[in-house]
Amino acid sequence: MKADYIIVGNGLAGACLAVQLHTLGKKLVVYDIPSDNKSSAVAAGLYNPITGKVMKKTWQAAVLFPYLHRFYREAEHLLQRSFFHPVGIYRPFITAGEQNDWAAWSANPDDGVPVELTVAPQSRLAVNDPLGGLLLPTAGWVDVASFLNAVRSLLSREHRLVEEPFRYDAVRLAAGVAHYGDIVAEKIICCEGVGARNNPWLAPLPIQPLKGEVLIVEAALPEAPIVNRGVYLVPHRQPGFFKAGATYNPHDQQPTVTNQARQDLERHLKAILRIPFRVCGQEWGFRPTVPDRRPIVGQHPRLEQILVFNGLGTKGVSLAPYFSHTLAQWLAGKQSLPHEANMNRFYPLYSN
């Protein structure tokens, strides 16, 4: 069987890339085990053009955020599924000084990112916000699990999804193509997240797992806007249930939930909510992070048939659409790869 590309992994990176290449009419074969997508499956799916306490745009916000709106809307149409929710994020103020800082910033927002200030508590949100807060109307969330399932359904209908482990040792590279079983493909594109550490072609790359845990809680809260202050609350599956998170633990490598994470998240919830809540569950996942906090996109330094799309870290929802687009366009010979995300920055690690 001939294919243009084999994609290994159907987390956020692989799924966005599959949508891009499918739209271009490319023939794909995607290898994926759903249980391997722990990071994408438990992700809250937040996207936000403003980050940190210093009130700065996220990296490449001017291109990432306009593009992600278009991508997810078009993907909803293609996949006939609703998963994109541009509902805004509400961030309560903690101090009067913070309120003043945001007021000054909003008078001349960084590169035109709109914000809305309120100095009155928002009683309908049932949160502790005596000083009011900040609404970021250009933020929102993506139901990542629904998006991934929709992509899987598309691939399954077209008999392009193989739910079995990909065997790197079964690949034979020859004359500009890759042979894998009865498949002959132009390229193999590796999108395994932290699973890349088991990929012999990608072993030198500094992809590190960053563990995150979330709680599933029941509370009488509105579903919009999203509340995010020390902990976020994002709708989860059915009305009245929310995903609350997330922790960031680079030291814990155990594939399980922890009591410490639950205690930390419950403490943050009690600080932000004025109403009771009930913890119904707890989930964990490992985000694939890179020391320079930039994605890894491009071609193996010695094997032209092997490509990588990885390292999305904590911002996969906002990074995956644009960088999957750049990779798809690069494959089509229509543009170069962005310098800061290009795989070639790690070529020296392959020198030995």
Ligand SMILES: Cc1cc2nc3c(=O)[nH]c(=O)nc-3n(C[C@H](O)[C@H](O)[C@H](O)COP(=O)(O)OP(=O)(O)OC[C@H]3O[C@@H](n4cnc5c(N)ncnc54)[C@H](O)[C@@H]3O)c2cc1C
Contents of the next structure:
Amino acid sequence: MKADYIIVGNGLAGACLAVQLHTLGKKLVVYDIPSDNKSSAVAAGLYNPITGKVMKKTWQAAVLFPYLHRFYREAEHLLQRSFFHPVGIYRPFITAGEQNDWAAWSANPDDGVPVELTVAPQSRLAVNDPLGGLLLPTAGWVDVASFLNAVRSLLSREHRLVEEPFRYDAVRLAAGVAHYGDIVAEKIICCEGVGARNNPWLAPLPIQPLKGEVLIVEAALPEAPIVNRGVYLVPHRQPGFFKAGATYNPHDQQPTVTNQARQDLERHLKAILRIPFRVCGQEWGFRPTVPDRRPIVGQHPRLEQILVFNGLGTKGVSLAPYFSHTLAQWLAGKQSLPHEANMNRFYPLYSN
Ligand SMILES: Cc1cc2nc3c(=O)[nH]c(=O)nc-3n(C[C@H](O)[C@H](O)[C@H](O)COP(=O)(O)OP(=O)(O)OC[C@H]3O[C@@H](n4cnc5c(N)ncnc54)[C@H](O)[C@@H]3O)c2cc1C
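Form predicted together with the ligand structure, per the form predicted on its own context:
Below: every chain and molecule of the assembly, starting with the one above.
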């Protein structure tokens, strides 16, 4: 069969790209191993334009967040599924100094990201917030598992979805095309997350796994807004259940949950919640991170048929929509690749 593109991987990177290319009328074949997905399938799905201990606007916030809203809304329409929840995030204050700093931030119109301060406890949220807190109305969450399932249905219906490992050694590259089994495609777009470490074309790329763990907890909490202070609680599958996370451990490469992570997350939960909770599950995953913390989009230095979309790190939900758009537009010859995310920054690593 003839296809425009083969996509390897249907995590956030591959799925957002598939939506973009489907919208442009392209014919796709997607390879994925859903049971092996231990990043997007585990992600809580939060997006937030102001993050970090000192609460700064994130990289490219002014571009990424307006685009993200448009993308997930249009994807909901295309896929006939609801997974986008722009419900805001509530962050309790810990010190009076912090409360003052935020009063100053919210008075500065140049910052461009609206915040709402409350100085009284929000009793309906059942959290410890004696000094009140901060509501970030431009933040929210995406039900990533539901989004991925919906993309999977689209691919099965209108393209070709193959749920088995893609074998790099079975590819034959010829002038302007790639052959794989019965498929002839213009390009192969590699979106394997940390699985890229098994991809011989991407071997020089510094994609490093950053392990994260989450707990599944049952608690009598409202579903909105999301509470986030030391730990977040994001609705999970059925009413009364939440994903609580996450840990960040670059040293642990074991594909399993740990007692240490459970204890750390439980400690944070006890500090923030005023009500009892029950832990009923624990999950782990590896985020695909890059030392310069920028995504990787672009073309292999020598093989024009091979492209990459990876390096989404801790922020796949907010990075994947915009950067999949730039890659799709570049493929259509309409836009150049964004400088800071371009794979060509790693070309010197291919010279050895
Ligand atoms: C605990 C945890 C919590 C997180 N929470 C958030 C959050 O709240 N917000 C946020 O923005 N981000 C979050 N993240 C990060 C986010 O999950 C990642 O940025 C994102 O999942 C990366 O997506 P990806 O598509 O690049 O990789 P992946 O999701 O790993 O997808 C890659 C896919 O490729 C497939 N694959 C690999 N090799 C092959 C092959 N040879 N053949 C066929 N298929 C292959 C895999 O099976 C997999 O399905 C979290 C991550 C973790 C671990």
